[in-house]
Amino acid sequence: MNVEFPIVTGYFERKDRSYILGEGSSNAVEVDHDFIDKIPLKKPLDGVFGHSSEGDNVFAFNYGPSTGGFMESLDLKIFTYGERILSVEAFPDFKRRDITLKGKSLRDAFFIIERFNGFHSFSYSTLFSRAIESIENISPSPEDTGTRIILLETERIISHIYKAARLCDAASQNIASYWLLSLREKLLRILGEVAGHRYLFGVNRIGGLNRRIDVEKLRKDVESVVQEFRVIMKGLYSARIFIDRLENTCITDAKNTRGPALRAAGRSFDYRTLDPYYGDMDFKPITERDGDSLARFLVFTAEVDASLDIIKNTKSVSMEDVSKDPKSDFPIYSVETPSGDAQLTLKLESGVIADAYLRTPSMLNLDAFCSGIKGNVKTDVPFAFESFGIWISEIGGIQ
């Protein structure tokens, strides 16, 4: 059977069968083998990013893996004949990890998935927990479900503030960068105080939460930080030099991006609008149309206020009426991480992981960066890259 989706966002093969994941879909769909080769995003899903260029006077040079101020090790091979970039190949193998969950106990698998990208640990531990809860028909308490949403949105705010700081640093806005990093540190210390760990390790569990969270204190402290964040943004939005560096830089379309990068290119897809956790919330994705570094910056900074609204208005959320494990060979479980939607398929046998596949947003966003940076110059690379919120630790994925 061949099925067309607006975007095929992932694929995996098991023995003599092939399956694809579609945007917002709840089940993986079996397809013919030759269909896989026609997927536009097959190369990045296989870990291949960008391509080379040839021609008179064309040469290549390596940018990285330790230069350029990247947070994680990444090697870029830039093809050019002078100043303009013709094409880029990205090699994430210095940090890339192919992690296997198959054969692991739930405890060991949870430990791995919570830590493979520590900056978004709560997003991934929630995704895994919800998958197991659906399979085993477990319903966390309404209080725990509501607190999970609040912690997810707090993690999103921290991630977006950090991304803004990295972007400011790349664009030589040092004072703003230091100020934003201090705000991120404040929030991490707040989480350490109310949850016991600044990256929320050990807070989540299958069936709910391990700790009681002082939600009212968290709301108050997060709002205070966001108010200070708005002051910084007011200055940056009017900083002509900063805006000029981002505008028309690394323009992408919506075909190969996820998360804020997707919404900055005009598409309003945000898994939170489909997520039963967010239920009847009147949540509307924030979008821009230009698809450049400035548009991405405007989207993820505006999402800080949107996340604060969710944190302030979320209390308890009942999941009793949500349908459990779909009747499918490979049901898909999703969560909107700060970088975009992640999709997980999972099978259990006697309490052990029998099969798993995880498609992360960074797998697609790295390819979008490689495509969008064409035509720009070398000095555009750092702040163009930072506008995506790419995490190299996510590239390898989990099976």
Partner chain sequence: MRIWPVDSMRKGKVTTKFPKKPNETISPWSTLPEKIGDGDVECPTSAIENGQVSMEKCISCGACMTSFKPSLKTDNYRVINNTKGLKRSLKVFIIDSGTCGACNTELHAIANPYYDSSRLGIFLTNTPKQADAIAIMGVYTPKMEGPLLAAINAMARPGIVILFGACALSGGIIGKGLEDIVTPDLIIGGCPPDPFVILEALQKARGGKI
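Switch over from the form predicted on its own to the form predicted together with its partner chain, please.
The text that comes after this line covers the one chain and nothing more.
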């Protein structure tokens, strides 16, 4: 069978059969094998990012794999004949961990997924738990579901604040950067206090939560941090030099990105609008049009306020979505992580993982960075990169 999706966001092959994942779809669909070669995003899905360039005086400027400039190990080959970037090739596989889920017990697989991208650990542990809960017909309590939403949104706020801090640092806005780092630290300390771990390790479990969270305290403290965040944003939105650096830098279109980067390029897709967890909320994706670093910055900083609204309005959530979740050969389970939607397919056999495929937002966003940065200058690389919220840990390596 051949199908048309608006955007094919992933693919995998099993026993001579080929399956694709579409944007927002709830089932992987079998396709003719030839179809796979025509997927526009096949290269990044295979772990190949960007292109080399040739020509008179063109040389490859190597950046990485281990420099203080990036948070994680990443090697970039920047093709240039001076200052302007002709193309970029990225090699995120230096730190590839080759994580095997197949054959693992649910508990061990859970701990591994929780440590897949530690920065977004709660998003991934929720994704995995929900997949298992759906397969095994387990319903977490309404209180635990509500708390999960609040923690997902808190993690999103922390991630967006950190992105803003890194972006400010790369664009030489040091006061703003340090202030934002302080806000992030405040939130991590709050999580340590109410949840027992700054990165929420050990809080989630299949079937609910392991710890009782003081949700009222969390709400109040997050709100006060977001109020302070608004003061910084007010300053940054009117800082001409800062805006100038971001405007028109690393322009991407909506075809190859996920998350805030996708919405910044004008596409109104946020998995939360389809997610039964967020079912009753009047939630609308935040979009911009220009697809540049400034648009991404405007989207993710506005999302901080949107997440606070969700945190303030979420109490307990009665989940009937377990029974509504798809049942097919390869159902897709999704979550909107702070960097964009992640999609997971999972099969169990006798209580262990028999098969898994995970497509993460950074797989596509790294490609979007590589194509968008063409034509910019080398000094644009750091803040263009930071505007995507790419995590190398979540690129490749899950089996």
